[in-house]
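For reference, the chain that follows is the form predicted on its own, supplied as structure tokens.
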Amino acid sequence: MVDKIKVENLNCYYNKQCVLESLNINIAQNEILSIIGPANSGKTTFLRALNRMNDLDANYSRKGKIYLDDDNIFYMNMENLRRRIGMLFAMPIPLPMSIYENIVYAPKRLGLISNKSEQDVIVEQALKDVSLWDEVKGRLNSSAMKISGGQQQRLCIARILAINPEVILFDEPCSGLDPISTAKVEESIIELKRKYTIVLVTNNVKQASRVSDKTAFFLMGKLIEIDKTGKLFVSPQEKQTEDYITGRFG
């Protein structure tokens, strides 16, 4: 498979002291990689690095290089490296206007589209690919406040899309859902690996487990193991690893 992203000898630093270490990973193109762990093993350190989130505290600092495709992402513009990969928050943070309007304000402001046939083919697909189209439909121009916890990152989900990125990024995005919630947006996510390369960062083993195509497992700012998800949750080859996803420790 080709590598869509490529991360070389990555270090990253907050006030000096060091929370990623050494790091080198390659993910491939229409992957999903789960990145899993206990708290402050530099798994959302790592998620931010890919889009450079980290570089607006000052605090921070880091060496190392990280390509998407045979780009350095550290030379390239920051707006066009944040339409190339899109980012997920835990909380789901809709702008307070319409679900038709959450839709179009980033394309809009960027320049892609203009016309309003336009902008409304790329809502409603946007809709249909997180299986929000239906249930939202005949409410667009309704506040986006309105619509249900999941709903509404499911929506956050599509303001992505509408940018068309190639890689999305996932901060623990189910983590104040309900079940049900979840697995929609699982299910989303699964779907979109088909147009995109994803990379979810998740406090939740059985979910990594689900939907991952490989996962990797950090502690204590370094990469322990990285493997084929099923390969890794069944016969994991680190003593670590295994202690963390059988509940051990962590």
The other form holds:
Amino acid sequence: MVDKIKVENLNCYYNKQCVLESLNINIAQNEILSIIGPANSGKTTFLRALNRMNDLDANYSRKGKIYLDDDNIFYMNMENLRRRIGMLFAMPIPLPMSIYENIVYAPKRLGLISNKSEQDVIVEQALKDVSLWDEVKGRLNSSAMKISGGQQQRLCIARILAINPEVILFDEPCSGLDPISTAKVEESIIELKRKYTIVLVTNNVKQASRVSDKTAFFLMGKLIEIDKTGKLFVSPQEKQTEDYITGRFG
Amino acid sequence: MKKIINTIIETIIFICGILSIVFVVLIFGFLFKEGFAFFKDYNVIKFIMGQFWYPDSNPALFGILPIVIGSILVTFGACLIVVPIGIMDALYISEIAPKGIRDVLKSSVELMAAIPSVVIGFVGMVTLVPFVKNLFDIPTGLTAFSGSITLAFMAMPTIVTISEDAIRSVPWQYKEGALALGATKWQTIRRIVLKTARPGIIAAVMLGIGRVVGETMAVMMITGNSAHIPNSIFEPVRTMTATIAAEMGETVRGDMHYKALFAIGLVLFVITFIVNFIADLFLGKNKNK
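Right, the form predicted on its own is done; let's see the coordinates for the form predicted together with the partner chain.
The next block holds the full complex; its first chain is the one shown before.
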């Protein structure tokens, strides 16, 4: 399979303190890579390095290279990069506007759509892709703040789909959700695999084993082990990985 | 024993708590009493629509239209100047400025609020007034325009600090969410930050206007105090506040002129009350979200 993202020798620092050290990871096209590890292991820093959200923080600095296809993302236009690499945050954060506007917000800004009928098509398609259409189709113009947490999170996914990215980053997308909403979001993630490359940071080891093709284990800013999910969970090579996934620490 | 102490303390706190309401009601009541006494002897319509303010002529004319227009003109001009500058200043401080500059800017804006209005008026009189006179080549620099500039300067701290609070209370997740969707910084500010902070910004503007309408000392020193209906902003005007302040000393307690000034106070009170009420409406809306 083709590698969609290549990370070469990435080092990340906050206030000169190293939080991610000599990281090398390749992520294949249409693969779900999940990243597990205890708190402070650098999972989220890694994720936010991929769409350069970290770069917004003045205390952050980095070394190394990240390639999307064959382009170094650090030379790319930031807005363009974030259009190609969408990101879903831990807490569902609908923008303070209606459900409909939430979805058309980004495509409009980016000039991807011009008229109302195109907008309607995009909204319907995006909501169907996250199986939210049937639940909200009667109240597209009501505030996105009024739907449930799980629905909000799926709306946020739909919002990303509307700009048709190539990669989607999930930052603990189910941490604030109940089990049923979690199952629905996980279903959406697996469904999305057919079209997108996915990186999923999760605190839930079981979620990683349920959803992903490959799993990487981070500890204290270092990549300890990365392997096919089936293999990593059955016969981890490293002692630390085994301890973590069996719940002996973390 | 404990119960008695408790009751005493509760009573004291209760009295302190309602003091502000008591004061407002008392002031309002006094204004009403003196103001309405005036309307018994002088027609309300003649008072509000009258074009001449000649309290010393015979018969005395108490038409406040010129000074109402003066107040509105000066206030409106000040708003035109201060609202865009104030909001953009707040945006710069909260969204764009690096931390060092932000701290300096914030404390200097707050320091601005501490300058007594008579000092601002004095500085304006010595510097701004001759400047305006020479710049536009007009007979006097004591004009509505100069007053507007001075008042803009005075309303600035209110508008900047309150809108900055509003802008800063926009959850950073909204900004992050928009940026992660590929929006540029400016798009994020315009569509997300300004939109979310709008009620707070409107409240800031309203409170700024309240400050401008009620300001007395600086306008008295700078606007020229001529109670006629101006043809342009480059003419001297007189505001309602300046009229009260300047003439209260000349009146005899209880005569028509004295009561007329209270009636002006009443009009002024109603105006600022409405402005503050609108501001509260927007501030409340902001909190409910």
